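Next comes just one chain, in structure tokens: the form predicted alone.
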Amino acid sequence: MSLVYRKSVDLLTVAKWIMRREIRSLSSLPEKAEEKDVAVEEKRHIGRRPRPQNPMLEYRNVYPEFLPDPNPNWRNSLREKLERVDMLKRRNQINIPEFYVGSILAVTISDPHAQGKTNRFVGICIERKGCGLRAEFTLRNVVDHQGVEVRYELYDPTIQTIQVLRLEKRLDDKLYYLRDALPQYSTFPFDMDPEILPEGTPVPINPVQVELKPRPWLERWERQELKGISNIEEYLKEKDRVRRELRKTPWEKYDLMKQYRKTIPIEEQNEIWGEVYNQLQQMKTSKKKITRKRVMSAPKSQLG
């Protein structure tokens, strides 16, 4: 008996090890495939920028106009969608690039009574606004020592061209403080040179802060939770202080249906974009194509 025992004992210590064996083998097989599969996605995307897993998501920043107003009052599903085909169509003949408030732009429109039949304007785009063909912006240059705002229709059939010399974002949504702040925040020479990114290149964000003059100001930007204002403070009393506290409301971003009423919902966003979105890839693309021609064109010989 003592040796049936040992023997059944050595059996199932055997057993025990091959099965500890397998599974061990076995947990450690997904590991390594999963490495490998990380391996082989990070050598596939080194020096590519991060694909979105919508590409669609990234065209609510790139063409916010697209998207209609929110408020009801002003929604006609008839007249936004031939808004949109007239603003594809506004963009075949002119080159409207990427732009944010913050970005510096160069604006040519035609103008019947300045030398040479056009008007050239550089500025600091301080607003954009608006939805459809009501889409405008704003820029702020300082010339001879006086601040000076342009507002431009982003569909106006009078624009030339639409430069960018430099695109980048600030901290805030809105540059209006740039009116109460020193000049040298607002001033940019009318030759200035265009600063290329290199394609794929996330948009920058610009952290700087902007010191103001002092009071009076345009508005209370003191009760606005502003981010590209430095010296805010130096220039509030504490009377001031305290009615900015009393003018507080925190709860507002708790507010659903306040965000609700300020956006428009993702399905109807998703119809828009699924609407529109291969034909401003198709421009993307050929835009593309004309730049590299250009680029690649070799110059022509001028003996003869």
Contents of the next structure:
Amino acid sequence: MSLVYRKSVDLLTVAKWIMRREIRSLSSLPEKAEEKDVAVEEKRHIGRRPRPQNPMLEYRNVYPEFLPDPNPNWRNSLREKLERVDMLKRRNQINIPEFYVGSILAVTISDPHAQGKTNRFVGICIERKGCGLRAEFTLRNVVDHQGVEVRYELYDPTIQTIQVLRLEKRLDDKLYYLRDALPQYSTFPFDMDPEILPEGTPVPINPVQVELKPRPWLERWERQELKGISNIEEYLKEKDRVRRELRKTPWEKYDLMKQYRKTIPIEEQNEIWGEVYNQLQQMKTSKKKITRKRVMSAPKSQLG
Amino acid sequence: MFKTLINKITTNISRGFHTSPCLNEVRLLTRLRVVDNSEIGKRAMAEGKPPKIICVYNKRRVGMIGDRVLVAIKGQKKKGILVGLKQTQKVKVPKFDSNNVVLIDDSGTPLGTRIHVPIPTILRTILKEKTHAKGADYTKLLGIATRFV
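Switching forms now, from the form predicted alone to the form predicted in complex with the partner chain, please provide the structure.
Starting with the chain above, the whole complex follows.
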């Protein structure tokens, strides 16, 4: 009797552990961590039946701003719901495309200070932050040998168009190090032509590694384990290497609780995506139709 | 030697000591970059002696975009207008990689004839607001700008 009891308890704990692992792998946080986890899970599930993947959950990378901030002090289910409705309304008005940190965007805003009343800026997206209606992104470019950064709110009503000129990802989640890199790595012409990816291809990852300028730097890049920098070692002194070793926190990837606090659990994500999935899907298909029409009509105009 | 260093750092970690990033404010004795082609400004930048702020003409004494400043440049006192800041800006206002200044004289006329970096469009409105009839006319600066972002 006691044996059976113990076995059932064991099963329960195992199930709990698996649940937790699953939650971890479903974060909207860095892709790389996820990929590793997915690989591990696949290995584990080879012998058993294949698990059905929820298509809704793939949206967590495409539309990260639909997920609320995981900090429990800032949660408010009613406000989140209202914000989601407003976001969908805004998305009905203008086309906010899929883009990632490292993509090159062109943003046109209506600007009361500009002469033509509109202002267009082209640049590489170096960060995306905030959730809900407060979602922001920052574009960086070098214009006339002067580095310029502009921060935009994604759901700002003064934004007229957001165009993705090149859809790609970089090796890191934040590209702040472009501020200390050589200017050629963040220079993009304003008359760049949009590059169209064939449908159904995964978003390419650009493996370019930038070269940093000599010190002084804005941040201690050597401590951040960045993959997109090629020449950091030649600027480091022995002191920096020692301190980098001491500051490392290799145990943090095993800290399940930390991961849990940083992410939205799968049950809540299911609820959120269930609410917005249909509308987002509809918008996607209607957008596709419009682009197809454009492609069909383009040769005609050329003939004429 | 090595051990003491480790001890120092580990105590620092356990104490929870951390530093926040700097604000990059433009205030007294900040070095600026002259971005127009005035003779004095060009020479100062070429010699590696960029101008230093000795007064910011506003109540907080921290320079914002479009504020008038008094700078010490090559042993002289000149007035200038801030046309680009490193500091974190509001949404849609560009943030630059350097603190840029354009030199003007007392009546608001720029000393140079060309600005060779982009200028934020919001400066148009700010400078118009600061210009009063019978006072200095700062909007002349907008005429020599080559590019707005």
